[in-house]
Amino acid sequence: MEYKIIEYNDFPNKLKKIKKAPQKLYLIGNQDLLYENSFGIVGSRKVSEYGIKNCENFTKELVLRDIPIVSGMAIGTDTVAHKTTIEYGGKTIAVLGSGFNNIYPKENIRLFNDIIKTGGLIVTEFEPEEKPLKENFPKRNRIITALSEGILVIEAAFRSGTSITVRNAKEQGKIVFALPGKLDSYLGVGVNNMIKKGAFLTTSIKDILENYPQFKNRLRKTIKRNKSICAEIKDEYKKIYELLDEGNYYIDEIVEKTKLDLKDTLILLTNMELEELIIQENDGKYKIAKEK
């Protein structure tokens, strides 16, 4: 896998201001994005329907103003932010907590490739063989916030990893925006605490834009990918398609219920995704693609 390395002296100023800044970064993709005014979107890996809906809405509004979106390519909120950015024709930056030869999570390898193909950027401070160690992710988070003019927290549980990102943002002088959390959800506890401690209560895109003159008056027309479904299903797809027409399933459940070989199932699922018959949800389950 080809990548570029930039040394500390060539960093944009916003990266040089990081506490204990890395001495070099590994990059794949559109390096110019490092120098643009971007915005970070973060939140829980176990994102709820409430979180998904609002993450999609706020990401869309930022992307339609040609604002690159920064996140960490984790399962959950990060994935929603990256995918929505791509869907609406925007550019996104993914900051990894591992090296390029150990992409994590593996479920997002396709997303990794999609980000690059659509003019986005993948960034990591870790050597190519570095594994996704637990202690790497707080380091990753400080780069997410450094690249971002501000960050929006979608959801967060009590003492979640997102709180580290928020702390980094505050130390770097960035504004932290947070959606009000649902009172009956554990994913609302952490984010509501953040609001109590000074995060900007955010209920509309205007709450963000009014703090950044450079983001105003940039609205463009919607550009959205076609997600139409093929009218006819190939014979080799029918077992899986008919199963998913009944509900959403993980790959091991699909193998068990269809009695197909695992290797064959993986190939079929990949081909069906490429043909936009099915999609993989943020929780790893597969479902029938619906036209939006």
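Positions refer to the first chain, counted from 1. Under this definition, the rigid core comprises the largest set of C-alpha atoms superposing within 1.5 Å between the forms. All values reported here derive from a predicted model rather than from experimental measurement. First, how it differs from the form predicted in complex with its partner chain.
- Comparing the forms between these two forms on their rigid core, the Cα displacement of Leu27 stays under 2 Å.
- Core-superposed comparison between these two forms: CA of Leu244 displaced by 2 Å or more.
- The Cα position of Leu15 differs by less than 2 Å between these two forms after fitting on the rigid core.
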Second form
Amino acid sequence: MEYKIIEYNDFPNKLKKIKKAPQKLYLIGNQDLLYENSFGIVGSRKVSEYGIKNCENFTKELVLRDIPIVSGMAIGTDTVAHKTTIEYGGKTIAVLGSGFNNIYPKENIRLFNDIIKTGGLIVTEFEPEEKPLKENFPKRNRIITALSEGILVIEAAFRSGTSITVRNAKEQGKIVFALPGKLDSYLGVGVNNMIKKGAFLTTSIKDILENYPQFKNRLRKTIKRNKSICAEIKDEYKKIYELLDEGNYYIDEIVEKTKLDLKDTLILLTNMELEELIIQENDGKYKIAKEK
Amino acid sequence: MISIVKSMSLQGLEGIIINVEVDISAGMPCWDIVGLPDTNIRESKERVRTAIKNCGIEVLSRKYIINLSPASIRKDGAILDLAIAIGVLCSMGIIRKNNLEETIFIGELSLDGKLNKVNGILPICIEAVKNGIKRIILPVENAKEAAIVDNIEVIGVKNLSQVIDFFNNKIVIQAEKNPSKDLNYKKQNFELDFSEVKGQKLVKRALEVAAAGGHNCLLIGPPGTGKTMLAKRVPTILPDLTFKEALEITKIHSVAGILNEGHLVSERPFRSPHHTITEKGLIGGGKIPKPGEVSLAHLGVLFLDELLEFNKNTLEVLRGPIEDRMINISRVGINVSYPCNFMAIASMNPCPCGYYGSKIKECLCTEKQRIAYRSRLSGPMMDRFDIHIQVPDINYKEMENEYSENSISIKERVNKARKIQSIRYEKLSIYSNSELTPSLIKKYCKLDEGAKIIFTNSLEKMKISTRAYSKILKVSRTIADLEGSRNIEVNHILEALQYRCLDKL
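Switching from the form predicted alone: structure of the form predicted in complex with its partner chain?
After this comes the whole thing, all chains and molecules, with the earlier chain placed first.
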């Protein structure tokens, strides 16, 4: 695997000034991203549907304003953040807790390649042969926060690893934004505690943007695909397409809501799937296909 | 004096005439049974001797040699008791040996001479007729079941002394009359009906297609969405049994001893073994192999609830029988085959916690866990299912009063589709689309050029594996049959593609 090494002197300022700054960094991908104003999205490896949904939403809003997303390429929240960024055509930085010859977790190797392919960047302070040791992950968290203007915490259980990231962020003087956690879920406990201790309660993208003059006036790109496709969509698909634009539905729900015949619906759905207008998710729901 | 009496031993569903030869001679007093008897036959000498004594006949101290021929076949079960007793009585001169040539004796004796009910009477009678037997003497409780078979005189007796009197012309026993061959004597009144399941239209449609083509079907969904409820109602939409089929099912159930009062089985069986079942329980086994759940589900439904909870090895032994529709069990000195042409319906959860996609409870399983969970089902096993369908968790409260179709009208369509198939496959040894082999698929599932292009296109785009290719064609064939269409059209393929959800994952 081909990688670049950059020394301390070439670091962006935001990285130089942190405590215990690394002496060199290993990079694969688009080095320029290091010097851009980016935003971090972090959270626990376990993530609920509520977490996934909101993580996707906030990521999307940031990406549409051309803000690179920083995260840790772990499973759960990190993966959702990276994937959503790529989906909406954004650039993303992944900070690893292991060397390039030991990509961890293994199931994210595809994501690793996708990040590079889409103009993103992979960063690690560890030697290529370094194993994904337990103690490496808290260390890489300080780089995530250093590269970010601020971080958004999606979900975190009590005493989660995310709290280390939050501590780093505070030490580095970054604002910590936190999504309100569900009261009846253990994944809400940690994040609600953070809010109690002064993290910024975040309910919409405005809450984040208003704190950063450099982000505030960025224009939101419109998603291209809706306009172009909606215009040329066939009449027979319209009913289903419009319904799916509101949300994701099971086949039975589609039949119920559009009052179409079941057999016709099945045929239409397959046709639409073949034309790549919609896709079926793993849980069986249909949704509108994102731009490729 | 030597005497020979006939009885029968079952090897699977195949009957073998056993000649019970009894010789009483002077010598050291003893009872000896030779000719590869199993333990329970060896013990029958005590039952027979005591039963004869308790009929008021003195058993003299002589040398009794009983030979069961052919001697090379292992014999099992107490059903030879009666034949041994009659043989002894003949040799003693108590029963006159007239016209025993074309009669077989079946029955287990009690010490007081009473005859006990035995299993497997129906196949015994069928096999007896094949072997030229004209009359069967059996326990009165079995008479009804035996009378289903034509061309054999069925004499039901209560105890040993009745048999003696009968043969000595002291009493007359009327032969049991043939029961009506009408399978609807018990008007098909299912307690279950599809109309009881609200909503889930997609799954119902998939099950209708499955029933129409005999396709194996896998239901995936969170708990409480009605997977079991739906599967239990599948027999209510399966096509009506023919007399020949009913006889086949009854034969197996008779051997297994689960027959209801000797009636012909008039409904398709629905077997749902618990997931703790062993391999032998599933495919059949034992020293003299008995039919397992796969054979008991013959011509009916085998429902495997919580498919992934089954022992992995247990599931894998199903591979053969699902393909061959026949199970061959070999044991020392015996080789038995039972038919097992069933429709498999299985259910499973989408993830370890079960609630992926559910609205009741949030699922926190990771993608890795979900994939690991699904991969417990091996590829070859997954291949055996033509249809997989997700059973979503949908709130049906508002649909309480919605009309849902009842089983009878679904069944009508299924019957029609099956009729088309049986006409098409008249000259072949198959009954339904699910049994089509690759060469037959080429012959009967032809696509026109337009459909072919769309089909290959869709396989590529939906990333559907090539091994799903033939499954989709078979299911399309069934959908076409349901619509009474001669050819497979594009729409049939497009619908069939919706029934392959696991291929997309």
